[in-house]
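Just one chain is shown here, as structure tokens, and it is the form predicted alone.
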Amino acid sequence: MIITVTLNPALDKTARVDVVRANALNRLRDVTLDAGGKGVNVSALIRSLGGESIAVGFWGGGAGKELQSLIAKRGLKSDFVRIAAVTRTNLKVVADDGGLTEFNEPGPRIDPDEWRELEEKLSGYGIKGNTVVLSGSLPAGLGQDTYKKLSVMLRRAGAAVFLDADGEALRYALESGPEGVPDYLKPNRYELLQYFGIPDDEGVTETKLADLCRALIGKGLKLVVLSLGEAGAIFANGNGIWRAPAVPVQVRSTVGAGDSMIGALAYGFEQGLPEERCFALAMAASAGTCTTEGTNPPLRALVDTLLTQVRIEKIAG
């Protein structure tokens, strides 16, 4: 079973303008309401696809309650806590040139007790053949080394982790020693360079970027995803290094673009799939979810399609 941890899940409010304009008044159109939240989306990928997990994380207030209903809406089996503060909401203005625009707003404070019922929750999650993502920003009264606790509660139960997250809660995570360090790990270019100290310029070629996710592998992790935008993604691990350019689509929207190359790579895991058939699978998903509104995932079927456009190179052994 796949569980997929959204530790500050939120509202979604996605509109389009013709062009953002500063200091001046922007009027919306075309706006919907989505359940949001990384693990959220990752969840609705895996379902588009024909998987199942269970969503996991909490939530408060009248935005909480709209949060649940959307959710069960999508069809998506749900484990949340209900807290005492209230569920975020956040506004994501997308242009008509595809440009992306987020008002992001901070999130509830977490009480130590709403934790340990999540935690615990978690902790029946965490056996042998279970997969458990691990995504997203943390709310207030959390620490920046929750993930690494998470994870390393997870692994020593016997679950696989896999991770996105930045900055200091990257950082921890993947200080955790042998037990706790997470099995996957998607980064973008941003955040895998501010990992390593490393300046994001122009002089940072696809070579540096593939020795920087061998380095990764170095820690003990299966496989290092590396999501490139426009440029594709790298995949690494024991085996080797793969590059895969982006599928050329109609972008409407780039929100969870990165979600649903995780979900594609939970569901192909669990499915046993080869893993260059994996990564395809990630860079279809991926693709697919920047031509939908919102964070809608692509249908199964679009998916299938692009399939037969994405190019798996191996560039080292």
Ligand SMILES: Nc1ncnc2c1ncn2[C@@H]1O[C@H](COP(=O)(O)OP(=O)(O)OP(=O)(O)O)[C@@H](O)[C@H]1O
The other form holds:
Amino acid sequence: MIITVTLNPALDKTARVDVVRANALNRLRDVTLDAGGKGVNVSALIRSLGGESIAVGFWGGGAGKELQSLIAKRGLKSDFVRIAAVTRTNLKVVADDGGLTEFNEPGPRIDPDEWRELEEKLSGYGIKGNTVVLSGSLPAGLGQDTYKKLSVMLRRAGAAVFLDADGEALRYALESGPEGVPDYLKPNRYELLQYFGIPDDEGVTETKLADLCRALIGKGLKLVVLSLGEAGAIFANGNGIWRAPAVPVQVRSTVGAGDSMIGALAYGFEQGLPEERCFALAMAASAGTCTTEGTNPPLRALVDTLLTQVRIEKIAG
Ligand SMILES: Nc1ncnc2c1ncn2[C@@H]1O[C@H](COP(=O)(O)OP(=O)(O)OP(=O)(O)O)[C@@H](O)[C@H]1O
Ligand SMILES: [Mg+2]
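Can you give me the structure for the form predicted in complex with the ligand, which would complement the form predicted alone we have just seen?
Up next: the whole complex, starting with the chain shown before.
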């Protein structure tokens, strides 16, 4: 079973205006609500491929209740911990010229008892054969070592851990030693270079990026997938390094493309597909996500069509 964890989920409210005016009243129209959160996006992609997952996280108050019901409406299974504070609502305002203005709340504070409840829940899912996806920002009240602690606990229990984090949370998790370090990591270019403290300029060649991925494999990770937006992706594991150009698509929104990549990989591993097939599925699913509004996953039929266009090349043994 695949478990996705979203510690700081949000109720996403999207609305339209003709133009956004600062210091003035903006009358919103076409207000819609959706379940937001990186783990929820991963779960949605897995479902559209025909797989199953359980989304885990925190919910509180009326916004939390709404979030739960939207997750259920999308056909996703969830197992959230109820908290005293209220789930955040993030407002996305789209102007008629397509410009996007976002207002994101910091999210509720998690108290120690609520955290313990979540930890116990996850420890129940921490069994051999399960993959736990940890992704997204951390809520107030939880330390930057939260993903590290979860990774160590889950890996000791025999589960596989897929991490998508950045900054301090990533740094801690990668210092867990070979026993606690996550199995799978999907940084994007910015997150990888930030981790190594390398400025992002022309000096960063593909060879350099591949070397950095290899350095991460040296820390005990089983697979590093470096996503490079429209430049495609690099896959590195103990057997070699591969690169894949992005599948050309008509782009509507690239938000959540990385989450879809993770969902496709977790699904592919669970199905026992050969590694290059998993990489191809990740390229097709992430490109497909770029063709949909917001973070919506593509239909399986589109992923299958895009799969025929994926080109993966092994660049090192
Ligand atoms: N313009 C594009 N055309 C085709 N595929 C794309 C495009 N942009 C992204 N992708 C696909 O999506 C993958 C992930 O994209 P990206 O590197 O932007 O992830 P990310 O920054 O983690 O995104 P997010 O965190 O919003 O999910 C890429 O490796 C590529 O396969
Ligand atoms: Mg990302």
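Being a predicted model, the structure only gives us computed values, none of them experimental. Between two forms, the rigid core is the largest collection of C-alphas that superpose within 1.5 Å. Positions refer to the first chain, counted from 1.
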Rigid-core frame, C-alpha of Q271, shift of 2 angstroms or more between these two forms: no
Exceeds or equals 2 Å, Cα of K148 between these two forms, core fit: no
Post core alignment: D30 C-alpha displaced by 2 Å or more between these two forms: yes
